[in-house]
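Below, in structure tokens: the form predicted alone, a single chain.
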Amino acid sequence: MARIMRRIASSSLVRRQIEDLPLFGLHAFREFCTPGTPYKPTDITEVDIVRKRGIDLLHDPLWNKGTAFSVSERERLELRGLLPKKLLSMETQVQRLMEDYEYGRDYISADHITDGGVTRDHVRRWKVLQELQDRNETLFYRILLDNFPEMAPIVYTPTVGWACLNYHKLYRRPRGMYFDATDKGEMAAMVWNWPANEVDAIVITDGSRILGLGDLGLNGLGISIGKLDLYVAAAGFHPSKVLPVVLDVGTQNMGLRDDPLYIGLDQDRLNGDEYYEIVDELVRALTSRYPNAVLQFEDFNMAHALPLLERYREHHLCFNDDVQGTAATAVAGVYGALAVQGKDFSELTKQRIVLIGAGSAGMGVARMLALGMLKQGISYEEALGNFWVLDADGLITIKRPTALNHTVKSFARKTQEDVEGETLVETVRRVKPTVLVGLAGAGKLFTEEVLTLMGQNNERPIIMPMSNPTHKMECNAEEAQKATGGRAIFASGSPCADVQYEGRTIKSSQANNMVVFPGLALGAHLGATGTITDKMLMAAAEALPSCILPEDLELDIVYPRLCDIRDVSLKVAMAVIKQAHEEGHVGSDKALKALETSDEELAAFIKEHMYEPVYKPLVSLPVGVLE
């Protein structure tokens, strides 16, 4: 160690770090020795002195090592949580970059580019926007906001699915925080490595059910990043005050674990009490440092999505977008479809709804639609009679031989008929539904026969294949219109092109949560509501049809145009704050004062807090001087 000390400055801080190197874990340095050779301090012959820590160090191209920082370096340089846990050597980093250099890989497989899914143009544009965001976030969000309808599918669905599948191959620089099962007991300290002292919105995933792509482990961070890009662009959250988070508790995806470039934990997923202890610790850590932030849970599998929501929703300002955001979006879409037909909200109680997909998203939609029927005047029990829910084993009834969770069980058909396990086409033929919703994420389940039956049984069938990404959708717009004679009122989770049918253009709507969750989160945050209730979600859903232009209703468009996304988020936020006030949940004096003055004052209050991506004059404060 004396050889090292002679090479460095006499700073006591530097000297202490060098003297304490072994205390941070000798195993971190043995990886640089010849395998089988004992570690000796003299093996370390030189050090470099840096004057940066944390995110500043990772953004410095001269000193940044990326995933090659050792365990002890991560400790003493405040990098824990800012990098994925797995260490990749420089040799592996070189291998990854050389593969890109030699072959220019875009990592697109055949099933991604079918049926209007992710194309090489999507990938090229995603890379251009990512590179811009790394250089200049203000310019990135200016361009995204000005071109939102065109670019939303690039930064979010469907391209974000491709980005998550390949996140470990695309990783270039830190954007968000990484926590994993080995960090137990350390998360409260790790969260302080994030540089922002104020965070207004956090999106967290455990990567267990990314879109319709399944278990992607640590790669799920891509979905948190994409969501928060929409928080900023669509609702005006400040980009310095949002935090993407992934909790890596392992993965069952052996394809990822066998990939030498995968940067997540190589272990089976945690479950049971151990899993919930880890999530509890992370939620405590995040909410302790950022008590005013909205916490959004994203793409957790059904086994954990609903239990986690019930675990925290009464005590934290949180929601689950897959369960609640998708549900509010579906309700808004059905209301929009009724508006297209010239009907009011009360007609919801007369709809017969067949829904395929009994996961967290599907059951969230079913429950919210049932609550909508309750609000429109019938009992909840009567509302349940308007639903037929199917999963991979067919129609779900009370005769299902396997156990059902309590949410699914409440929607099981109570019938003496022998229809347990009935296929989708059999159910549609027998029930003659008015609304067909898909959230199974299993591809082309809305066959030509199913769609034809919808057209035969309804003058204006409502067809909503809401699964993401594109190649997981139950059908596309062209298939729906051709099978129904161009009469379908159509909305899909991923974007679909307008359809040319018998000499006319039929518009296709997108049932994407981005019309709901940014405004919902904004209203809850600015209102300091402390919780997000079912009634607040319903208020968000009911606000959307009023944002549809009359001329768009005549074109069968059931959601507001994305080019007006800021105005849409504003109106959703206003509706959320008003409903929160009715329930006694508004904790912000400024929001309360604006609300009690007038709608115009409330709108002005919200607009005042929406980030606008423009260049402003910059000044520098000396170190140690507070703003």
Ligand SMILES: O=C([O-])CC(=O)C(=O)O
Second form
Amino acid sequence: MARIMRRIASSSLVRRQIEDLPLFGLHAFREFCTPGTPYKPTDITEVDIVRKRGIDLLHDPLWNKGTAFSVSERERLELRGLLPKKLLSMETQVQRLMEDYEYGRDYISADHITDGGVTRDHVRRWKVLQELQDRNETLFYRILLDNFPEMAPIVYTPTVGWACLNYHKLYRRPRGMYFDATDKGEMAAMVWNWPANEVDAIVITDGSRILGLGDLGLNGLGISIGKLDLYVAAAGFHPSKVLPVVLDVGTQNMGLRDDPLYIGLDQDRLNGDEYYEIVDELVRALTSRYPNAVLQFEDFNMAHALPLLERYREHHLCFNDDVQGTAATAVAGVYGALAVQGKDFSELTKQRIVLIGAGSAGMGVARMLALGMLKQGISYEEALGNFWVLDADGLITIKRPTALNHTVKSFARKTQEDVEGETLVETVRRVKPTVLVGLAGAGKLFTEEVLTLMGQNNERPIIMPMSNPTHKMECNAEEAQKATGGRAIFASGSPCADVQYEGRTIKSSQANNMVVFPGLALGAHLGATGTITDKMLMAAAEALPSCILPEDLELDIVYPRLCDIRDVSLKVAMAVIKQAHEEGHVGSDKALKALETSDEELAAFIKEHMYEPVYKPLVSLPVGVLE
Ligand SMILES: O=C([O-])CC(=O)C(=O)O
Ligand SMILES: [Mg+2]
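Alternate state requested, the form predicted together with the ligand (shown: the form predicted alone):
Expanding to the full complex; the earlier chain stays at the top.
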């Protein structure tokens, strides 16, 4: 036997196979060769097929492993001499990177605040991760996934807000695709420049309303990138199959246009038919090459967010994250807050909700909460009576002298009383809401007075300042707890530290759509649902409270833990596929089979498709082979 082993192992082909079995190694090889050991298909190590070799491979962050390339890979992928000889394991690479991430080479004061309201240390950390992503995506996602609660605020809200504000200054190398108004007529061809033949998810923005930071033009691409980082880390989309996109139709941001470093179009934003024609062209181009991709619309301003959603939602696998993802998140948060109080979903109908911010996100939230009330047993008309919506001009009533769009109008208070334009504090004093939601993106609107009233009128006031990033939030956790005597059930769009109050620690939750959009998109993609219905969104919202640990409910936590984000996305994806099945929208035979077998089978089907950031042996094949 030993002789046979030696002979086999001496063939160079087999030696390479041995080296390329990092998970099983020689041990597994021996087992495999021992007579009598049954052959198990699972013993086969997966490989990744690449089309590159040599220096091109090292420069491709999707496949580059740096010092972790195995000896045989270095040989057969023409890497010898292009890397230092010493081979480092992924664990060692992680350790080296984390040292850089934690301490930096130069100490930067942690509390120095920059223009995006984040600290300079956040910015430094963002740069460490960004550079890593540009070199080695497998390692980047390993680290992001293993440190998700710490790093989500760096690659995503709030630090991504700073990155968008400064995208034009930070720009070094391209990521994603750039389309602009001058590409009219060319987009169907341009889309073929993207190197991947398969794309499962696309996030597109026109930069018109980035977080609560306003019109950032082309700089908005940063948000498409940040969202897709979470698609990969939180839901297991493959990094080679996600595509961040910006559509630059001009900007009204004169500060950017006057900046010589700005790299977007120096023109006013397109509007009206011209605007819709160009968005139509881009959507057609993207969906004709990638018909199975989920299309997420991100940070479009109110004027276009809803019309675009209505335009495409029946024919395309698409959703608007701000309108729908944020809405499902808010519903989940209110259900979570009810669960904290030992109440069930039906109590939603009894909530009195004051919501400030009548933009795309605010109206999406109002509508979804009203749909939740409808589902819990009251009429939609009755549900509308539970809402007071305010914008920059105060409380919105049917007496509003200026024109309101259709959705906002449906939430206008139908009262003859003279309360049009009432301030937030007046409304809160008069109507005694149980829930306060902020989506205005205008900073500290939940003043001490407003918060104190919430505390006076409720045993457990529900306070949700959902604007992003941090400095655009309506209040922070400390302000909410101080003003309410530590009784607030609190959730904010960007993360807030827990609060020390009268000798105890009060937990803060994060009400961010990242608990919804990755799982929603995963379910829709794997189910090939063709459309994303309101009921699928509601199913996502209803799935979330059941992921909160009982001990966390005791601590007033209203969302699942971020360290379990993969599991959360799995549960959301399952709920979405099941609901789609009920509505007859599941187009994937494999998903159907799993659905009809059992929940375990469905979970296994989804998990099997989730990307794990591990180094697999790379095989380089010439273009044309296996295509
Ligand atoms: O990106 C975020 O953190 C949430 C979001 O969609 C927004 O605020 O527009
Ligand atoms: Mg957004």
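Note that the rigid core is defined as the largest set of C-alphas that superpose within 1.5 Å between two forms. Numbering follows the first chain given and starts at 1. Owing to the predicted nature of the structure, the values given are computational and were not obtained by experimental measurement.
Peer 1: Is Val94 displaced by at least 2 Å at its C-alpha between these two forms when the rigid core is overlaid?
Peer 2: Shift of 2 Å or more: yes.
Peer 1: Superposing on the rigid core, do we see a C-alpha displacement of 2 Å or more at Glu582 between these two forms?
Peer 2: Comparing the forms between these two forms, which are aligned on their rigid core, Glu582 does not shift its C-alpha by 2 Å or more.
Peer 1: Ala68: CA shift of at least 2 Å between these two forms after core fit?
Peer 2: Superposed on the core, Ala68 moves its C-alpha 2 Å or more between these two forms.
Peer 1: After superposing on the rigid core, how many Å does the CA of Asp56 move between these two forms?
Peer 2: Rounded to one decimal, the shift is 6.9 Å.
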